[in-house]
Each structure stands twice: as C-alpha cells, then as structure tokens.
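Taking the form predicted alone, here's one chain by itself in structure tokens.
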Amino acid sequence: MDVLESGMGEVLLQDVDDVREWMRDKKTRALEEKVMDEHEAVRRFLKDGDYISYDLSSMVRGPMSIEREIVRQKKKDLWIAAKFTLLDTTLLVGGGCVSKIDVGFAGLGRPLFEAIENGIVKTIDWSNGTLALRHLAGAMGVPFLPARSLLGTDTFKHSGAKVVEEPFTGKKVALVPAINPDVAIIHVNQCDVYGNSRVYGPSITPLETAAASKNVIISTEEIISTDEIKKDPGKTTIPYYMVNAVVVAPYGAHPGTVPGYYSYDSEHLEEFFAARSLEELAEYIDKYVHSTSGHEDYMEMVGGDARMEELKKAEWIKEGYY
C-alpha cells in the first residue's frame, strides 16, 4: 500500500511479534491469588517512563485510588492514553507524573491546559474512537487497524496515523497503529482473588485495554468468590490470566461515580476544579494525596462511610441504574 499522507504526531511503535513473545513468557494462566494493596501494585508493576492506559475517566468508574497512588509514589515521565479523561489526567499532570498524552478527549482542568501551553507535557491528537481502535489492534496482535473517522480532519494532521490507498478499491483509508500499554489500570465492580473481573454499565474498552497491556492492575469495589464467578461466567469482562494485581478499593472511583453503587461527590469535585493553576492544584494534591498514606486514609479525609452513604442516596443510584 502506498502511503499518501502521514500525521505529524509522535507514535510509540512496538514490534507485535516482540509483544506476543513477551506475553507468552511473562503472563501465566496459573490460578494465583493476586490481592495486594495499591502501594505494592504500583511499586511492582509501574515504573518511570511507562505507557499507561485506563478504561474510563474519573467521572465514571475511573481508577482514582490507583492514580492517587501513582502521584503519591511520584512516578515520572509517563505517557498516557486519554481515551476519555477528565480530572484524572489533570491530577496526574499536576502530580508531575506525565510527559506525553495521547488525547482522545481531555478537559475540565485549567491546570492541564496550563501544562500543555507551557510545554510541560506534549499532546498527540487522536479521537476516542481511534484510541479505542489502537487498543483493539494491540489486543489482536496486529500492527494497525483501518479507520475512516480521521480522514479530512485537523486531528489527523496532529496524530500519528497514516493515509493509504487500500488495495481492494483504491480508496483512501486511515491506518492507526497498535498500542500495547506497559500498564493498564482498570476499576471494576466486582472481582475474585485471581482477577476475574466484572464490569457493569458504562465502559469504553475494558477487555481490549486489558488484553493489549503487558501488566494489568485491577481495583475493585468488592471481592466476590470464585464460585460466584463460575455460576455466571458470562458476566466476566476481564479473565484472570490478563491480570497482575487485584486491589480492593471500595469507593475507589471517588470523587467520581460507579453507577449503581454511589453518585458523584459534587462538593469535592467543586473543590478540585477550584484549582485554576498548577500552583493551586499542588495545594489540593498536598492535602488529599501526599498527606494521606493510601486509599483508606484518603476516604477518611473526605468523610468516610458517612459521606458515602449520602452519595448512595442519589435517586438514580436508588433506582439501580447501571
């Protein structure tokens, strides 16, 4: 195929055969208990310079407890896939953890835009759909997938995609390169000790992100028994053999929501978004991240069980919407 146009964005390219070999050598299908706290999970499986991805934003089933631990451990030079992101990207950037962002959607954080404008972080434009396709390609073990959605857009110009003449009809099609993250962090509704995970309600690419990633950290609202998993295996979204660590984190998406469990904490979100600069965001991070030892300590600071009981009383939560 002849390459007709190339986007100017930087791309992290990996040899798909090397990735497949890594998966064969490093991943195991043995039934091993993987429960650990967030400190150990981040320390063991995430290092400076890694490419990390997550399934959903902080506003809905986001892996906030893990992201706070990443900031707490002061990880550096991360490249993140922001398929759909709100305060979590702002938090990681404000914590000094991020150098590059593959952007599908990123918003709601003036400090984030300050970092971009001042060259603290570099952004590469994609779209929600094409970042999802990149993870699907990584999960499939193919070097790229075709897409039409980038054609004729400025997003294409600032992406790392290519336009080619496809061999069947001779028409133009965009090719988006596979991505195989070093680490995926995914918050789920339920999980057993081995990593068999259930995701209910809104999602983007939980299975594809897990399958594409070398290491997968699952945080979960609750641990259920493997017998319960076996009773209804069709509810298992992510199978155990893709998972490296299981972190028990009730209310782990706070201040966002897990539909059917608890609502957004609008008061806390107002406090977060009151930070209009990196300097003001640093004050928030000092208060809620660096002054806390972990997720349980953080939850006590934001009101503990009493506050979460209030968030469970939202009308759409009481109706059991997933």
The other form holds:
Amino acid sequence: MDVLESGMGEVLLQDVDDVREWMRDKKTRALEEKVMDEHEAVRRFLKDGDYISYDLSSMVRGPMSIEREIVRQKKKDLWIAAKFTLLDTTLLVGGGCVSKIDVGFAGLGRPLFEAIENGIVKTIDWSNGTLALRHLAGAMGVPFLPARSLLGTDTFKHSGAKVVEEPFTGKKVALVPAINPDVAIIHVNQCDVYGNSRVYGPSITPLETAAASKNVIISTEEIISTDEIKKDPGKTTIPYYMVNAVVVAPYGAHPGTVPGYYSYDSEHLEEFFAARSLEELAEYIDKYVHSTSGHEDYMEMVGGDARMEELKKAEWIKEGYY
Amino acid sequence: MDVLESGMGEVLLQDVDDVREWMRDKKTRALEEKVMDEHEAVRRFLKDGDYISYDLSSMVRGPMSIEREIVRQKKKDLWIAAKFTLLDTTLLVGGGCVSKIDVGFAGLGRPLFEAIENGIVKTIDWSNGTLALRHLAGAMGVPFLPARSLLGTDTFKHSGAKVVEEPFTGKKVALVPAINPDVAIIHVNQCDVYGNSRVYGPSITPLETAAASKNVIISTEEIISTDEIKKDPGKTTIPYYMVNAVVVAPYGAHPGTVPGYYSYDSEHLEEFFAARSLEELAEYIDKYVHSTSGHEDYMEMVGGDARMEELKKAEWIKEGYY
Amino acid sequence: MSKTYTDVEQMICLSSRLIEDNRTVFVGYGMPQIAAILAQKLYSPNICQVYEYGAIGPEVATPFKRNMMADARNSYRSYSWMSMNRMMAQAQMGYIDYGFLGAAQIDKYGNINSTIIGKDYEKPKKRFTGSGGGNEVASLCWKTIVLMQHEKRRFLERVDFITSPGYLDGPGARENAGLPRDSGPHRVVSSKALFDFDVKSKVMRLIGLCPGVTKEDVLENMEFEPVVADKLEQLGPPTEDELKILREEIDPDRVVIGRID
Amino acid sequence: MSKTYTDVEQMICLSSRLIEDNRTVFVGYGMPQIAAILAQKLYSPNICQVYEYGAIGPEVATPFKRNMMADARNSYRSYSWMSMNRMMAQAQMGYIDYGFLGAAQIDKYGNINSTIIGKDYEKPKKRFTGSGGGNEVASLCWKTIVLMQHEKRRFLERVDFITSPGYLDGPGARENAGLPRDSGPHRVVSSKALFDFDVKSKVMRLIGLCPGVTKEDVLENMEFEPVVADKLEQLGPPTEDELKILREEIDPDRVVIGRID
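Give me the form predicted in complex with a further copy of the same chain now, not the form predicted alone.
Following is the full complex, with the preceding chain placed first.
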C-alpha cells in the first residue's frame, strides 16, 4: 500500500490522539448552559490563525450573523473550509479575515476572485465531496478516508490527498486526510441551552462538522426546552457535548433563507452581488457590518420586524420542516 | 503504507466496480411497485450460499417474518453478518441454513454455541463496530475503511482486517474490507410501494445495509402513500432505488418489539429461550416455522389479533416515534 | 431570419431531451437545474433528481430563483433528505445514472475546467469557483452530460486545469487513474452542436447540429478538431411547448435563460 | 451472619458509585445497564449514557426487562437517536469518558475474553457471544470499567482469547498496537473486590475489599497474583437505598440481580 502519488496542497495535519485529548479536556459533558451573545462567542472561541468551517452556506441556513461578527472583530489569517460555500467566503475575504481557502466551491463573487488572482489569499483546491469527506474523517477519529474521486485531475495535484493501491482488491484510491477545524460555526433551527440542536431539511455536514471541530459555535433561530428535545430525540442532529457556545440569532441566516421558515432577501442579495470588486465590497461591509453593533442592530438596518414578516410569508413551503 | 499484519479470517471480497455494475444493472430507478409476499421475495432474491445481512435484531425491529421464511424455504449454506444480532443467528443456524457467521455478537442461545463448538458452523470473529463499518464501506463504494479498534487483539487475528501505518501522520490503523451482502433483510415501520422506507428510533445500520446490498428485501408494518413520503422527506431512511422487494408484514418483528408500536412477547421469547440444544430448537422451529404456511398463519398460532392488541397496549412509550 | 430564442434556451431544451426517464440524475448548479426541471415537466416525469446537498427526487418548485440551491423550492417534495457525504457515497456506489454539469472550459477528452485560466496556480489570470461537487459527479456518476457555451476559448485541445475528469489522456486513462470502470463523459451540449465521444479514441465527436448552424461554424469555434460522425443529426430548435414552460413557469424572470438581444 | 444481598447486587452497587457525574458512559449489555440506571437514579443524575445502538443520554425506563437493549425503554427520553457507526465514531473521536462492560474472563493486564474457552478456535471448548460492541468500548473510550464474577477460572494469567483489549502485554503495548493514547482499563469490580491497574506495570492492582472478604479470599480465587495496594479500602455493602431502588424500581423481577439463596 505504497503512496503512488501525493498532492502538493498544504494540509493542516493533526495527530488524532491530540485531537482526542482536546475533546476530552476542553469540551464538557456536563449540562452547562452555553448561551452567550455573538461578541462573546467569537471572542472566546475563535482566534487569529484558526481553521474555520461552516455549514450550510450564505444562501441557505448559513451562520451569517456569526460570520458578520467575525468580520466585525477583524479576525485575521483564517484558513477556511469552503465546502458548498456561496457568499460566505467572499464576505470573510472581503473583511480581510482570510489567508487560505480549502476550496470546494469558491463562492460566487468577483471580489473573491480578485483576491485570489492577486495572491491576497492562497487557495488549496479540493472538491465539495472530498472536503465533506475530510470532515467525516475528522468526526470519525481516523487520520484519513478513501475516495474514488479526485483521481487523475489537477484538483488532486493541488489538493493534499494521496493515491495508494489498497491492499484488499488492489484498487487505486485517493486518501484524504482528516480535518479537525479549530472552530465550527453552524446555524440551526432550534436547540436547547446546552446545545442539543435540530436541523431541518437536507444538509451538507452539520453533524460531521460539529463532531470534528475543537470549538463549536451554534447560532439558532430559537431556544427550545430540553424536555422538548427529549420528547423527540430523532430530531436532534447534534448532541450537546459537541457544542461550546449557543448564540440566539433569529433571522441569523439573513440575507439567506432558513428553509420552511423564511425566504432569502433577494433585494439585499442584489446589493451584495453588486459589489464587483474588493473595494466595492469594503463599502458593503462598512455599511452592514462595521457600522452595526451586532446582529440585532444589523436586523434593524435591513428592515427589522416588518421585513422579516415579509420574508416569512414569502416562504410558502412548510411541508417537512419543523 | 505497507501491510504490517493481516487477520486470518476469510473475507468475501468483491471488486467494487463489479458491485457498481450490479447496482446499475440489477436495481431499478424506475417507480415500479415492488410489493410481494414473503414466499416470493425470499424465493426471488435469496439463494443458497448467499451472504445475508439483517437489521436490527430479533429483539427489536427485526425482520423475523422473513427470517422464518428463509428457514421455511430451507435455504442452505448462508454466510451471515451477525452484527448486533440476538436470536436471529440462533434461529437461522437452528434451521440448518447457515455455514458461516461473521460474528459481531453471536446471539444468546446455547443451541448456537453448540453448533459452533461442534464445528457445524464456522465463525469469523469481528466486532459489532467493525461489522457496521464494513457495511458503511460497502455503502460508500470504497474497498475498505480505517478503524482504531480491533488492534492488538485475537479478535483482529481471527478477523479479515489488516493493519497498516497510514501515510499522513504515521498512525497504525486497522483497515476493514467493505462488505456488499447478496441480500439485506430490513424490517421498517412504514414504506411506500416502491420501497421508500421509514425507520423510527435509534438504529444499527439500516441505510448502510440497504445501500451496500445487492438485493434488499424490506418488510414493513404498513404501506403508506408516496404522497405521504414526499410530505416529510426528512423521515425517509432508505430511498426506493435501493430496494428490490416490499413485503407487508404487520407484527413482522414478533416475538420482538417495534419500539413505540408494540412490545416484545415475553412469553413467546421464554419458549424460544427454553430451547437449550439444537434438538430442542428443532422442535420449536417445527412448531412455529415449518408447521406454519407463512407469516399470517404464524401470527394466528402465536395468539392472533387479541394477543397483538395486548402487545400494543404494553408499549406505553410513544414519544418520538411516528 | 432573427432568432426567436436564446443560445441558453437552445442548450437547455436540447439537453432536457437527452435525459432518459426512470433514471437518477445528479444535477449541478445553474443551467443543469433548469434543464432537469424542464425534462421532468415535459419528457421524463419519473427521473429522480439528486443534489449534492442531500435532496433525493425533489419536484423542484417553480419559478426558479437566482442562486437557488438547497433551499425549500429546490428540495420540494423529495423522496428523502440526506446530506452530502451520503449523496457522494451513493454516486460512488453506482446508484446515480447521469451527471449533469456546466463548465467554463472543456477539452477534446471531455476534461472540465472550472478552476483557473492561466498556468500559474498561485496567480491565475482568471479564477473560477473550483470543483464544487463537479469532480465527484464527473468521477462517480455513470454518464456525464456537460452543458457549454460554444466558444473557441472554451473548447480546447487541453484545458489549463483539469478540475473534473473526462477521459483524461485518452483510452484507458480513467481506469488507470483508479476512476470507476465504464464511467465518463457521455454527451456535450453546446449552443451550436451536440457531441458524444468516439468509442475508440475517446475524443469528442460531433454528432448533431443546432438549427442554422453549419459544421464549419462548429469547427471554427473549437480549438481542437473533434471526430465528426458520418451522419450529422439535424437538431430541432426549442419547441413552442418547451419555450412556453421555460418562460412562463420555470424562469419568468429570465434569470438563467436570458432574453433575446 | 447470612448475607442480605446477592453478589450481583454487591457488584452493581459498588460500580454504580464509581461513575462520575457529568460524564459520558458507554454502557454494555446486562449488569452494566442496571448499574448505570442505579447510578443515574442515586448518585450521578447527569451522566449521559450512550449505547452502541444509537441512544444518547436516555433516562432508561424501569423496571428493567430481560434482554432489554435498543427498545423503547432503553431509549426513553434520549437527547438524540443515532446509529451504530455514529456512536463508534464518537467514541473513537474521544467524546466518551467511560466504558462499562461485563465479561466472561479477564487477565492480569485487563484483557477481556468473551469469545471462546479453549485453544482451538475452530472447535472451542466453550463458545460465548464474541465482542459485540465490547472491542470498540475497550479500545476507544477513555476509561473502561469491567464487572466480573470473582472466580478463579475468570481471573487468569492470560485469557484464552483477547476479545477486547486491556493493556495487552503490559506497558506501552496499547500505544504500540495503535490504540488511542491514554485509554485502557480503569477499574475492575468483582463480587469480592475492587481493582485498578498499577501505573508502572499495568498489572491489575487490588485496592479494595468487599464486606466480609479477606485479602486471602481474593487472592486464592485468582489465577494470577495482582499487585496489592499498601492500604486496602474497606468497601461498603449495598446501602438500604441502593437495594430498595434496585429491588423495587429497577429489577423487581430479579432478572439480573438474582435472589438470595
């Protein structure tokens, strides 16, 4: 099972036993209330230079209020897992927070491409599937997982994967290394004060990301009681002992949607998309992030309760959610 | 990544490309009605010498009516995946259907141990966790998955796993080979006529087993409409295109429980447990399997509707199911 | 004669006719979504669309919205909602018949580039989104259909960066690399023509022409020379039915299909 | 003085006092289930029991039923319901503090046998259930507690078959085999005594005696000689509270705890 080929991409390798130790010592199994505001959550659990992963995307159930807070606190030198990301990456890069991107899908914004083309941020190309798989490896406590994608491509060459001939049937497979992010930020529909969290609808990797990450910040549309959680355990996506902070953030995915609950804010998204350069994006960020004191203030600026009621009404599909 | 050590256990190795081809050619993506009785399902999709996997166990949401039918049809020389099995293995061995057992948990019956001690059936020892992982590998379409269990034990030596030093951080890990059973038998709470299936409650590997297996027989407490399935897609555990046959089997888990729906039949289980030898077990099997023409007939013999109503009443816990 | 439909409409309608009914189709972002919706409404009501974000078999709600992916409309009335690792696993296991992708560039072996233009990876001339789920779709589904604007800069001898695999360097290369047996690019639908791949050489092969397009038109707008089939199919223009559904039901805001200049 | 409680009651009560509150505990079949329920009712209300079949944090409903595992009672009022691969993954990732197992045999390094007695694997003298989830629990949880009937044929120099790993051949052996760092057997609770493991030699060490049991009683009923702590703790008998809850709430049918002869 020799290594036949190695991708040249930089990988954040961690000894799985070190990560286990972190999970033992730094995450608690006690029923401690973890509710705090976004300023505290980001200040306490996210620092310059960290590796960050989020779930789902800026368009859908994204942790946008936390991402704005990261920009607001001017965190630097982050390395981000851009799996199924949309404008998230663009926002964080525009805010000057990012130095490296593991690319699954590199957003959709010209400003982001500008930053890459000018060498302001470094990319390491993977695919959505292999980045998701790396999170699964991290969540399983194994150093790698095998895949039959990436093979034969330049994506492989620029990734940090390896090709081996496996010892059971002699197939060539790609091995992708586990990722254990320093911080996961995940927006959920509901959770209790301890962090037992419910995600409704299809998803990317909410459980894998929470399980793999050393610090987990949950932002939630609402808090429900632990009794309610216990009455329907099949709905719990993430158990409390993976969670470090719970931030109550109604409409926290704005301008994106929380499926079954509220629609996107298309008008606001147009404004975001209108930023065609890093300079124009900086103006957007000044207006909506740096000039607002926090999520509540931001929500007032983008239309407050009246606008949110409209977005709730616009989401006519309810079947299968909640 | 040389192989440092290999378990001596026999493994059913299959080329993953051959299995892919099977999934392409022998399973349909068309919306075809798959409802048939248990005689037909077992006759068409299970043959002597096959590798069989079931989910969950004889005690809980087990596909007991199908297992009885396998015994009734006197299938021979089966190789079974005994992950989290209880009396299932004992029943199939007692019925003379089995020649090899991949042991996660080898049931609880003296008759089974008698068969092993006398060399009537061959065992290959694994663990529940690694057998579940082998099904996950089979469901992922990869030849193996890594684990940090098995290592250092005689369980490893008698399994078909291998130990390698992985190429990212130099850890020793166990690699377990994928298993793609010839037949999966899974009892579910509800499904539609195409096989879109719902399982309520915690579980072993219903999705992994269905995805990995070349033929999938679903037995179900009840059929619901596809419209109902589509109204709540988050409840669907197994999508229709993995399924080959749907057998309607109310109380199909008897004498086991379907959590939230009906309780075990403790009296009947005592009768099963009372069989302390293969000979005594043969009497039980004659009485309840060979002397009954099928599931309906069996249900009459064990008490019919009246008894089933009692078992439904005995299941006082409903929260979180259905 | 001025055109009564856009290039994108042509591509979408053409590709919507290629999807067999009763098959699973892994659908990528953008044009493929619209084409899959059209196919399901008009030609293949029982295709099972699957998406990398976990929706299996949705009846995607219309009208289509800009950037719609993974939201409630895109997931409407699915058979099941799962998650990314499970979807990729199912493709890897051989359950997904068709992959359906858009791309920035393609080459004669059907290799797709959606990452960079230029040879300097650190400072590309132009950066795109990267693979997304495209690498998995092109690697793992049985047959991949690619939608491409027909321009010379997009049909290349060799793409600058192989984001997602076609036949790589030609016959046998996919298998040698370890990719699943018998998988690979199946059709390329451009705004001018339809291609498959030559069985022996694995080079893209012209098999059909869009209305009003000549063979020369097609070849002039490609950097490489494709194999050309003995007989070229004359492809039909978008039908009235197709355009009506596209413009009235699916994309009334013309977000994807565009407007006639 | 005739005993007013059974050996099993003694073991269950003793082990129920060992589980720290606010910890995750991976609970095995049989006695460990009863001990975990008792612990949660009396000493550590906020332990989070986890089970291989996917229940996280149930408040297991009583009374206990014979062969209860994975049913509605065993899963009652959980925080979450998952599945086996996810539970094993969480143990592997370091989320589970304690493992809690029963066994047929144990040896001086805490290796557990629940597979066969005899040296001929093909035709064992006696066959047991095999690992179940035991191999994962003993490999992956941080600290494993093992419950054992105290008999000479069960406390061996070397078990016939290492089903689930203790310290294998002694110091460093777990790490050399690739097992997670700092994991391993933590306590052995027998019907006569309490053991931990000598930090240096990794050999089982006697640290406490059950009421009415002498050190000699303990040692005579073991094939190997354990390390003996300088000071032996005098372990308390089951308390009135413990027995009341055990006999009235948890196991009124005495399925596991048995009856006094």
